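Just one chain is shown here, as structure tokens, and it is the form predicted on its own.
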Amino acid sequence: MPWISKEREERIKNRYKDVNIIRYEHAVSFEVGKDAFKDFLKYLKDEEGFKHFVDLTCIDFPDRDERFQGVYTLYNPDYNERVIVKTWAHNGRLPTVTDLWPGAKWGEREAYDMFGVEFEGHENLKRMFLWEGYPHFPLRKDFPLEGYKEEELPSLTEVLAGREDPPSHDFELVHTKIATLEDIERTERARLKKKAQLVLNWGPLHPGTHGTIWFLFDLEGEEVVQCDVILGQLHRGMEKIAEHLHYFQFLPYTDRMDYISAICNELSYVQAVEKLLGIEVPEKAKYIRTMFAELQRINSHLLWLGTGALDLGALTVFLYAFREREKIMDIIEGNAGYRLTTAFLRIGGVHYDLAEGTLDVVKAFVKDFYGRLKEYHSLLTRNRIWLRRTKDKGIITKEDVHAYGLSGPVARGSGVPYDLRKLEPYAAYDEVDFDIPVGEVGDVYDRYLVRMEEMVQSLRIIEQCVEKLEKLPKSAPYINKKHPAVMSPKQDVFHDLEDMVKNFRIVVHGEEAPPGEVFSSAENPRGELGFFIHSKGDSRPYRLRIRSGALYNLSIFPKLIQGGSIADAIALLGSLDPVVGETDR
């Protein structure tokens, strides 16, 4: 995505004197002081047009006195462009930007939780992702990476009774020792005093949540007052695991966020880091990611819209649906050799040239699929039970798309065409045809029809990536291996001595990363899902930020959920359709 003009980048610097700007070949920074931070914030917002949030995140710096630096991402829909913004806490204080940007409510709080960075001002400042109490914070960078050992933690007893705090924790014993009877009881006797007459859980194991999510709702009736979320329960620490490894090792990891959609993870992964790096990709491999992450696309909608149409009573739709599916999972293991958690991409192309045949199967699946698609309309498009839980329901405004930065076919539900893939073409994105469907009214029915015709351009991409495919010769390089961060595929390592010493060395000192900063995203089934690189030149990222489109997609669901009924939370989330392993990461 383009980044600031230099032309506005210039107005800014003439009304703001001491503004220090960074400009990198992929991302533009602007460095501000605290004192003038909200200020400088509103102006960008209300003046030059940056109203959609992105995200938040804080960097540290140990050896500093102030030693956090916030770092705000923000954009400009009007101009198509981005920016980052950077201030230093002072005193591990930053003011808070939910005034500016609703949004930024589940932001702050997960930095407060990972960093202890405290943001005055915000109304509900508590932990996103451990438990209340909880004294450490995981991505300082003195928290050592292995955690602590089982037998300094106190019993779960002892911290809910307060007789002693928990020194440290290791992440897969925490939540392991959160939702117990105790702790919910105890929760629920807190909120009764002060919201509805009755607390209903929901969650964290329901088939109706889609995941691990813990709802809390305070109902008056059938009438929700008011609904919290619990995230955190598939927590484990991604973002601090990737600091401690090569780029090339963190890429597995990417495929277990969004579990239905590794392909497309992997994708906004290595662009980041082959950004970094410097590393063209050659053509073929461009077109065979393209063609696979638009049938991870559609393998991604079918599950949505199956288990979506079960919460609502449509069985036969779930079936339907999970009869293509088996289709494109077994295209994408006659390729990657795996189903789920492929690993098929890698930095500098893909892992393997396309298998004997795949072209043919995939353009019979393409073939196919066209009927499929107007079965799963005549079951549910007008019917009437169907429109009856979706229509006029958890209504989102184009203004909302901006002040909670949502993304993906919830954003565009509301009439919002923001899709990364027409406004920072990547992959071979520019080389294709295809169009942005939108709604009108931003309600549940609305996301159901984007994501039905998404399907449809799905498949003029792939119609398109295969003819390009054809074309090309077979011996043409799928993966630039001549860049000297780019390993070499397997069986050239086992006949060249110069391809094996070079895998060598990147398996043992990492690759050679210039210092410098990376933002950058790509259109997740579930929205944009970005990733944000700090190197200082090192083998391994000094800071890797998840941008989850997930997580602030589900961030709304508060407000929607607000005076609607239960019936309605049900249709609402599988709306948004969260994937907790993207959202807690």
The other form holds:
Amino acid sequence: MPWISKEREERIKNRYKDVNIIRYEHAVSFEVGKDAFKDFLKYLKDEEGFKHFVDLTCIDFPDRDERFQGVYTLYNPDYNERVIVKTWAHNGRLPTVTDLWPGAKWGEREAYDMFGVEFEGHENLKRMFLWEGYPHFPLRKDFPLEGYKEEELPSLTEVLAGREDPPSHDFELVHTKIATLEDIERTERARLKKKAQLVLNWGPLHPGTHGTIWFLFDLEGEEVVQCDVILGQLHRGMEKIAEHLHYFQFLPYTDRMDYISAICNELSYVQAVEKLLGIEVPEKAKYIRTMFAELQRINSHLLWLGTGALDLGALTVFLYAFREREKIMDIIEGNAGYRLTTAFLRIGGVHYDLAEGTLDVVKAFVKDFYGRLKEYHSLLTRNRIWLRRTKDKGIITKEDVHAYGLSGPVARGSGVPYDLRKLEPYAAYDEVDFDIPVGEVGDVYDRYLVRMEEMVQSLRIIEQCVEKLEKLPKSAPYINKKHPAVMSPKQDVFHDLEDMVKNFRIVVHGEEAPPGEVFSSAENPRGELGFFIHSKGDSRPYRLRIRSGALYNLSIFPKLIQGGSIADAIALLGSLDPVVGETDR
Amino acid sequence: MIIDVLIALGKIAVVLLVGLGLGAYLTWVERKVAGHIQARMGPSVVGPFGLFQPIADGVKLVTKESIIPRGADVPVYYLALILALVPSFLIFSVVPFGPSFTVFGREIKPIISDVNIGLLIVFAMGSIAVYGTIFAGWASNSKYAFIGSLRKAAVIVSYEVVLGFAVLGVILIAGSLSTVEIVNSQIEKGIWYIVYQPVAFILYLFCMLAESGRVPFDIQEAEAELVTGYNVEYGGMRFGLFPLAEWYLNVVGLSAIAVVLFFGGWSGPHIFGPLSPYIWFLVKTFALVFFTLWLHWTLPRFQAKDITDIAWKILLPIALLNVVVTAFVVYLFS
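Could the form predicted in complex with the partner chain be shown next, to go alongside the form predicted on its own?
The complete assembly is shown below, putting the previous chain first.
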């Protein structure tokens, strides 16, 4: 990641004398005192051009007096520089930054939910994922991984059989707390105070929400007066889980975040760990990663296209999109062994070499897909009804893109060329040729066009990857097994004692990471997926923060939909394209 | 006298049975058509070519548990069903399927009742049908159903007006409201009225789609927003009756009326022997039905306010203009 330049750093240092600079190779942070904090952020935003909000989180250090450290990641779009600002909480309190970046609203609520840090001045500091009245703060270090077991939940069959003790099954009766109906009602009321005629619930299960999100619409007729979103039905506490796992063990969990683009998630995570451990990746693996990430991007955009059109009543596009998706799934299945949650990448390379014939199939797919894209265009792009439903709906301004930390096609639809594949080329993206499509107006239609064009660009990238992979010899390494922290492929383990011992050591003791920090992100189909790893020199991360593109993209929804109708809401939601596995993590 | 009653009852029985059977089998046709449009097979397991699928569906729907939501207005809840189904059947009472013929010296008209206000009955039934939707939405005690039914009401109110004015042109030319008379006048003149009234036909098509709640006007269902809208709280065959009435009977009925108004009814070359008028009539009707299905599986859906917008701001002025021009021309040439 291009981090803040030395000159700028000097300039800031001259102005703010007591700012502490911590420079790692892949994360540069300023540590600021409490009093100068807001002033410092304002200065960074207004005068140094760090106007794009990337992420906000906390780290818990229980042995320190202040205990919680706030971590703010910012980005300067003019000079392509990134910086992290840190500050210590006082008595568990931090000042809010929502007046500078409204996109911090949900981030602060999440930090409050997980750490119990209160943000002074936040307009509605309620829990983000857990329900109102939940007594604990799960990401604190003193919260055990398995939770506090405090509620008895007997087996239903045992209750029905009238048996009391001892339980016949070998399972625990005492569990962690679950939300009761009263809890959920309290949560709902805390989120939205009814102002208009009727409150319409979408969710937690609703065909229009593409997952278990819960929308509350306060309606005046069909006009939305206010709206709020209740997330957390799919919250699994991945960040907590990661703190208790070796680095390689967390990889399959990333598949389950944005389950539609699993390989892209893996790529983002694997890169963050590789940066932390200093692992070089062989060329072949880079190209395989790029090719599969782009296939996955097409796959994901096809799902968006199909469901987005389905939401607006075009039923046929859905099945056409799934027909092509199936082919991609087939290619992925043939190489990774799985269709959805692939676990295909490895730290230091990829799990398997390319399966025989893969490149031919990919070539055939690419050749066929150009025509299919034309078919989708002819069904929708110039369709009067489609235009009426999407044009000038849900317009996102460039300022909002920066203030809300939007990324991916949502940012590019508004004309902000924020694409990490170009800004910070990873894998083989610096060696292939492609363009970034951007929109002009920033409405639903522009986001539609941007995604459609991105599929074409993905095809271009895939073609170049295939060309390169065809030239590479079959014996070229696809994993950097020389590195001590990279596990050897299975076939070597069975024949080579050294490899076996190394793998045994990694599986038992994990990778030894140096102390330090890494913030690394990748361009996912749903926006920027970032991993912030704070390592204390253990085989497990001390804190692993997942910056979800889908969550930040969704956070602008309540603002955009005000004054629209619920028919607009469905079009808008489709164009923001959240996946609940990633928003909730 | 008794024989007249018996003949009338016989005609009603034929239309009812054929109507219900058609409705059921149109579901099969629709699923097959949709399947082939969408690059899949459609029903293929139950019976040859999946032909017994509607029967299987019917058995399933009939044997389902009846669930009525708490707080529902039960009499209105059932009244909604009747008000949805009956008007769509009553449209068929003025549909002439062919020319009159004589059996044992008695003239039989293949139409249930050849009244001289046939078209008015069609409009009236179209207006009554909306009560089914509104009652269903109101009685279900559900917000989705309620919003869906309100949308439908808004649509029907605006398209009733357009429909009336669109058809007025044909009535002016034919000089009659009776469906049989309209067909006969087309046969006499040797020309279909679509030639004189192409604008009216297009307007009629819009109204037909809006009244029957087909894409792109299926906003009262809008499964993505409203989870199928007004009928969401109905289960089993109660649920099945709404699409049967709206999507199938209404579409067939209104297509038949369109054939009467614009395509010369049963007229056509006598190439199928004595049955040819009936065959022509059915062929024309189902061509229109197929067109509706085709649209349904191709287009996205409008938004409620767009639909009413189009009706009042675009379609209605065009319809009025059409009526005025037609009236002038008819006055000058007669």
